[in-house]
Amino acid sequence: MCGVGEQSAQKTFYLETFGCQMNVHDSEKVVGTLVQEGYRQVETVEQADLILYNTCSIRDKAEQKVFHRLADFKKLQAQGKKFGVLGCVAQQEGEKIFERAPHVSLVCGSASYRNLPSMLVQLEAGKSPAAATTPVRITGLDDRQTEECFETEFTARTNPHRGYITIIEGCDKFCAYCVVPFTRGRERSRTSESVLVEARQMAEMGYTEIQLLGQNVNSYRDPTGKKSFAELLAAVGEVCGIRRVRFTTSHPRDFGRDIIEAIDAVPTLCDHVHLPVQSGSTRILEAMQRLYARDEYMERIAWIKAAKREISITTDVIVGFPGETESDFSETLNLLDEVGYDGVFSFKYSARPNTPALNLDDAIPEEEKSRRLEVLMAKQREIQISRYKKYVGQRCEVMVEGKNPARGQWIGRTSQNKTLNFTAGGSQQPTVGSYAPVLVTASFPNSLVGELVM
């Protein structure tokens, strides 16, 4: 019988991560479940008995790039390695991804990772001379109906200092440009108690800066019923040893007040909000089915300033929606100087499959919505140039995330994630994952300078 260091030796995989947060969290929960099968993490394809893909759909051709890279891991199959597709284009695409790229052997979305032990089975067994014949192929794709959380103890995380925690799945909300609700499911929460648990565990482990993930994270519903978003964003802040806590990213519908108020009663939550607007114009909120105005969202931005703390405030734009006139798109950048955003994140409208928008008319041309792109992002430019002074003589208190050798700076993140690089003269040298005092001395338009100080 072997032992699981001689199973390791003998099972071993890559799994290559692309998209946002919520896709590397997943993939850090992958890497535990299968280094709990037997299986070892291995750094180059040529290591690997199994190629893994873990895939993001929110851009524009995101299927063909996956597609591609299939393509380039074709020329291992004839050293009898086995591939996957995870994650959103596997759910998406579905099996049309065996007819497509005949060598993959395993398709599995995210909404059905919690049944990979049962799947890795399927796929160890495919390796006997009885299947030769016939290739493997395995698939894990729930439908949007399914209730259950990927939940495990075995998350390998790749930070030994901030953590994440997904607290909610899936989305109920069909923006109309928007593929999540189709690639991973309904809105299911886990229950307050088992974030608080995973929580105190990472505190137990040395953590201490949280990030709770979802895709709209403030749509939290407790199942048990016991604690709203804020309560448990509070309750997470509370846990002793956390000094730090994050959450990403808020729906404007479901952004409340009392958000605000856990933010100021309690001192570990971070002064940082990412609310996502899209568009400063009410007429293309309400094709982007964003079930809000452009007043509704200026009443929690409204919320957001009156707070007793200065709470730093990003957010997400799209230009070129279909249908976005030049007086539409004059309003969001007017909405970019009444806010003021310590940071945009930009994009041009893509259409994305078996969304709502694919059937509107009155496309944006693409150079048009290039322009427009290049005029907002000009813009934020001169309004990030603008408050990134103020902070010019402030002490900021930073978690040290590394340093950069060649400008002999340390790297630091700031309640308000900020970046703010800083020297340190001396014998007085900060250590990664600590936190330290910074005096800014200079700004930039992405960034800060300081020195510390003791």
Second form
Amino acid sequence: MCGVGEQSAQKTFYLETFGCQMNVHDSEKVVGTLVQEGYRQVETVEQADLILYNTCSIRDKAEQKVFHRLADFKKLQAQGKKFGVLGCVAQQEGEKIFERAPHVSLVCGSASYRNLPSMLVQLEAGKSPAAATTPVRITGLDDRQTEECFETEFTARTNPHRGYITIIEGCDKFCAYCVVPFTRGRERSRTSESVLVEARQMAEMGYTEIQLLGQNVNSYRDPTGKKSFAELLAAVGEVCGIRRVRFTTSHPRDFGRDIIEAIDAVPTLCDHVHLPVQSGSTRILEAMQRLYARDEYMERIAWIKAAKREISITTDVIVGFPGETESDFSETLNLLDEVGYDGVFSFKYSARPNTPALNLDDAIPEEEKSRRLEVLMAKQREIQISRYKKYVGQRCEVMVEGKNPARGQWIGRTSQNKTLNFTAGGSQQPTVGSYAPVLVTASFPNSLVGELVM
Ligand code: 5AD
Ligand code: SF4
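Moving from the form predicted on its own to the form predicted in complex with ligand 5AD:
Then the entire complex follows, led off by the chain already shown.
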């Protein structure tokens, strides 16, 4: 029997992902689920019977991008293709998506992915369960009701060397600006045993780096009560074959000293903490409902800096939150100096549906937000220039991620999560996924350059 005939009868899907690492990993699980249901993934919309978008609504721009893309592909409906919107825009907009983009027949938020197999059956049957005569409109909008996590038997990871494991889904923090608690549902953790089973399976498959994921990864609560977050982190780091463990994103409020003690004790835990501060002003932190003051945040920074290894620290900042004065903003600027971050993801405040900040007065004009963002980015660039310079002359171990043929350089990543591009002389070529010692010879604001040393 010829495989081609079989393949052409197989249902095909195309999946495009917008947004954060959680979405990227959700997509890997969605692909796994669809493959188990007999679908085949294809690389272009033209080849696909089913076109899926896993969407992001964290800021206005991300959301607009999704609707533009959906509009672009409307004409493909005539070819009998079906469209589905997954993720945060799906959860946020719900059935309104059918009005705005009538060619869409599936709308499913992340808290309902575990129901995807039955939704796919309905989609193929070509009718919505409610009324057989209406266009196919299938929804999965479980929202905050769900207590379950999305676990799949098969996850189609895209990288064979490093992979994500979600340990906690959803968010219960309700920061005043953020849609996540509304789009990703309530906080729910997987059992430490199921996380460790997955980590061991990954190690057996040849993965050497694991990144533990959660909207607030350190708010993890083992439903069986066996392990704290720090204990789980250490246990994953001790899985045979695992050489690097990362975790993101940590919430300052739940960041305990025990996390640093785990990093001190377990060498495979990477020297990097991403700890979003959002603002350097206690007044604004309060308005943001972040649940910590500046000095409490700085206390956590002091713990991190007291670690045995030098830990790189990165953060997220929002500028132009309603009511942010010039003096609040300058407190954010001087916090950057005080901490000395190795990387800052900075954003202009974007008003989001359902969020408490939507009702706050004192909106900051768009141009002023842009100005503050530029000032902040210029300052951080200077900080990074001097921080990255310190590595020149040092030897760092990198995981080899790929090659840039145009530059004749290998691309590596240090334990501190810095990109280190390097050259390798003659016969000493490394392989992707291996670990290699590199001498740093030059630095830029966002990357290092070096030579392989053997
Ligand atoms: N506007 C701007 N930035 C936001 N973020 C979350 N919500 C908003 C918003 N409404 C940023 C925060 C968060 C990061 C993932 O995105 O800094 O840490
Ligand atoms: Fe959003 Fe705050 Fe939850 Fe992070 S902790 S996902 S910023 S609500």
